[in-house]
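Read the single chain below, which is given as structure tokens and is the form predicted on its own.
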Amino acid sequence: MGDKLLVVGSIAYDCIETPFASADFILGGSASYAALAASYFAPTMLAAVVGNDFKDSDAKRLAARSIDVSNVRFDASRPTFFWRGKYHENFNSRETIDVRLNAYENFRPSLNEAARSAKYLLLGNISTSVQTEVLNMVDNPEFVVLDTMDLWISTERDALVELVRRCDLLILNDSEAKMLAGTSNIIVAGNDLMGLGAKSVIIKTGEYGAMLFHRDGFFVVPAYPVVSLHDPTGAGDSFAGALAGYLAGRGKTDFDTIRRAMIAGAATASMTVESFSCYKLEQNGAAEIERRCEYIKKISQLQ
């Protein structure tokens, strides 16, 4: 099934309110979404930490996808990372109402031999310091994907820029790209981020898809047209996880393979938004991902 992928990020419990519904204490976090998405494409290992409130039922959800959790640490003294957020009308914006680091407050990752030898590495959305620490532990990764967000851009910018130079693919959304590049133009941002040292850059544009800036060309993938939007949380993490898993599963990272990986990412992310937590991502399965990939390919072609 290809090379192994190591995913690092957060496992969390979320309380989410949307314009139409709400859900409390559901499985979330960048690593949960990314690892579940990646597991459809490659053998996946997960590095994270959970607290004393982590449910056996949620551990079984990860195990059901054959995700290696031997590098997930347990902190008996603290709860699991917690986030409470509210989406506004049309899901165009959200606000963080409460965030508690809990088990992540003093988290120091440690990796076993299998994780240290991973050829593919996804540094999912978590603090830049944790991402850097994990990268330093992996012996000789062939391809490193870096995901980040506005919080780390504003609080750990210098460390993040240094980390960008060490990675093969940077993924971030349009507002984050403009923020990091210091420009209001998304195309200028993509090019400037490559100038910072990123070997390639993907800028996510939400319901409009994603753009790839690469030394061998430029590519845009459309989003899968979702008609039942329930909760956008984790869509970006699912996109990154599926993309990294696709690359690891095929053992190739050239321009054309990254383009195809973006299609896999868009298809997988479209399932995430159709439910709270990771339920649709888990339930719909590989056949539905493939069907959505083929649909995206079809609508991308001019006859």
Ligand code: AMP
Second form
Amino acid sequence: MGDKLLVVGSIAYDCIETPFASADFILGGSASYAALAASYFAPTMLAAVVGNDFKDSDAKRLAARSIDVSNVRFDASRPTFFWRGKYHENFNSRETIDVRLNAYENFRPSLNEAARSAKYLLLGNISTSVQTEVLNMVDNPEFVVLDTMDLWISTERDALVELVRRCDLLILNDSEAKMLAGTSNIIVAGNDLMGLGAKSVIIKTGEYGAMLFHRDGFFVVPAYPVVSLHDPTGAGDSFAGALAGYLAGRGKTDFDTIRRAMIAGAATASMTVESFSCYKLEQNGAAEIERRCEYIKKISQLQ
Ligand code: AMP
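Moving on from the form predicted on its own, kindly provide the form predicted in complex with ligand AMP as a structure.
First the chain shown before, then all remaining chains and molecules of the complex.
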């Protein structure tokens, strides 16, 4: 099943309020979504930390998808990363009400031999310093994907810019891309981020899809048209996880393979938003991802 992928990011408990429903202390975090999504495409290893409130039942959810958790550390002195978010009308905007790093406050990642020899690396959304430490520990990565969010763009900008230069593919959503590039035009942002030293850039545009800026060309993938939107949390992480998993699974990273990986990302992310937490992502399975990939390909063609 291809090369191994190492994912680093947050494992979190989320409290989420949408215009229609709410849920408390559900499994979330960039690494949970990304690793579960990636596990459909490549053998996936996870580097993260959980705290003293982490439930066994949630550990089993990761194990059920054969995710290698031997680099997930346990901090008995603190709770798990916590995030509280609220979506406003029509899911158009999201507000972070509370974020507590908890177990991540003093987290120094450590990797075993298998993780250090990973060829594919997804630096999922977590502090730039943790991402940098993990990248420094991996011996000889062939392809590094970097994701981040507004909190780290504002608190660790210089270190982030430095990290961008060391990565092969930078993935951001539209507002983060504009914030990091310092422009309000999304195309200018993509080009400017390439100018910063990113070898390629994907800008996600929510329900509209995602665009790829690459030295060999430009590409746009539509989102899978979801009718039963329940909770958009984790869509971006699932997109990045499936995409990185797809590249690792194929062992290829050329322009055409990245385009196909974006379709896998869009299909997989569309399952995440159909439930709270990762439930639909875990339950829907590989056949449904494949069906959605084919549908996206079909609606993107003129002939
Ligand atoms: P997304 O909707 O793709 O932006 O991802 C949301 C997930 O990211 C939630 O499950 C949160 O627990 C997690 N999260 C929120 N803020 C942060 C942060 N600053 N660093 C890492 N993960 C975060």
